[in-house]
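The chain below stands alone and is given in structure tokens; this is the form predicted alone.
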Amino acid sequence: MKKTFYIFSNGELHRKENTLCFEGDKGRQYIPVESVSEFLIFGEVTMNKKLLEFLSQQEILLHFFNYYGYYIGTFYPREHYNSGLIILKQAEHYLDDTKRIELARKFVEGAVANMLRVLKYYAARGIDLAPYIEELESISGKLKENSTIEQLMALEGLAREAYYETFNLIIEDPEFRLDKREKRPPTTRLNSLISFGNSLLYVALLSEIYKTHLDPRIGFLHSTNSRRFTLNLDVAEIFKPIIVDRTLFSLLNKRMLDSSHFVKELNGVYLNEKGRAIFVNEFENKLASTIKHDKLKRNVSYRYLMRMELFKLEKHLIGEENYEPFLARW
């Protein structure tokens, strides 16, 4: 089974005959090419065109992060599931305001519903979250009244602001308080964890989009402009609460991360190499964990759920079935 490989150390990644080899401070590691779906590279890694050609042939993506853990770009091999029809339909749904807003609203509805699901999960365990649940339910009720992308984005922002206020109640460790959501740079440990987790989710979704006929450059909630990819940002809104936020709640309430896993640099707070390794291990465990799927009547992983979400979107675009976002039911 193919899997994601993370490279945190410095070195060289190259082709060795018909397989892959990484040479770093810890020596030489051979990586069977048939076992790799993608690389996430955090260290200073050199490579050559011969490697890129090989990775393209093998349909392997390379995602790059800078020194501070920010996503900076992807080597996206030539699409192997070409479909002119789907690209035309994506563009048609983007250019038609009614069709675009219909999809954008679904992404926000899914995001707010899954935030509510997370809050109700912790409320059932004795945390007083009633005022926040009431506020999110009120915002959810207003989504159908709004008719522009800007209004939907504003409501999504309000929902997320109220939702983030609950983090200080859910997370038991007082060293990880969230007084304000800040991204560039993240000025607290919890802000850095949220940003890092969201980046991992964006690239995981980008990799899943590569396995469909969809074009990642055409989103609906996030405007298609000079940014390279936007569709993964749209779909990520649905999965952030149940994958990223649940991952960091688990890490912090189990005391798997502490102050020794962070560094302060350039007016920001960032995970160090050991901290990132702990986070990605828990993140991968979450993606691999399974839930019983109501429609399929079998267990499926969260990673596969993300791909199913994209297949549902394809069906919507070609008029086969109206898109409904994934709603967690645990």
Second form
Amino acid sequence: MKKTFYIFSNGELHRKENTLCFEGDKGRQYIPVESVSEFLIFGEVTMNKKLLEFLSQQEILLHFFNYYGYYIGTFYPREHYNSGLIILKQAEHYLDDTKRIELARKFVEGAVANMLRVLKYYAARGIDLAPYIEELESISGKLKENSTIEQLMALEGLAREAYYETFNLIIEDPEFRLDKREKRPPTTRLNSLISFGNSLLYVALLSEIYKTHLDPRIGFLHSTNSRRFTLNLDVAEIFKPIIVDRTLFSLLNKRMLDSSHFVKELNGVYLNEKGRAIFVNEFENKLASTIKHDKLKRNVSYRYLMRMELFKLEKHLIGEENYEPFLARW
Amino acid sequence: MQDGRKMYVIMVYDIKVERVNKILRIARKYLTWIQNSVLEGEITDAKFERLKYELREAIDEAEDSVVFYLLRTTRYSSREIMGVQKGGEIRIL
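For comparison with the form predicted alone, would you give the structure of this protein in the form predicted together with its partner chain?
Now the complete complex, all chains and molecules, led by this one.
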């Protein structure tokens, strides 16, 4: 219900008359504070501490991205759902190898199953993906065996490599070929789209984590370190194929993006402001679209599905119900 | 149910000039400005009650008037605009 707002232009965001106001080139725009859950800021935006205080009180998150669209950080208001118990349980499941692998495996299983779901959808539309599907299925089989985190990560890497190879078959536009997945910096248009989409997903999950008792600093598949949030990266693995990849397939196969939406800089290729706005719009539509949920017997949005995933994780941690990853049905 | 029951409201008002700014200020916290004396937006039951409470404190019930049109969903509605579009929700700034 509360919504995400994106700021691509330059200007000042401030508190005004107990609500939010953005003043940029296009003039003054009021944003109803009660309708905001978070801001994603790409433009050069000025703000002051008074605004941060107000946002903190309203539990609104600010996610910042640099000029190239890389995520740089979040203003994460002092946790409002503080739970010592969940933090302890998260740490316990991280420190106990058996418990950690059990969870890490679920994330990889979910990721591979959802990649397969995407491939089977396109296979049913007449694209020959049989060898890739076979490969992913064999990887999926190997996940069940006892293994270490490193082995799981390696299998996940293999799965993703095979999966990314299919992108050239699925995407009709020859302008968007993927020869090799490259991240820093993304060297081709498709690479930059995947990177941008993934960072939007990481941030969306971080925002959902904020609405639970979980601590984003302790992940299970991704090793916890002193630098960054990792729990959102874990859960993102499950949703990348069905949210990010499907968004970009539909953008490209509907020819909504072309060369005019990209810029080449610093040996990399990046979306420009206009391209980002188109991407973000499609991504938001995806998150807001709903599917019928078997257990709840009602329609839920993909964004809510992500939050449910975190609730399931909480239940697992406190020993109420074993975590099973979300598997797309179509 | 996801985030409390929600609906879509259109708010129009006719307020004595000395209070009109105050009313706009309250409404802008919850709804999006569309044009003079008109705001609209999605809102939960609870927030709608809060909005009404704040307004009730600010208006003079003998002189002012605020009207809400409530839509359970916008699915069967459509909007036509003539002339200039003055305001409206923008989520990509």
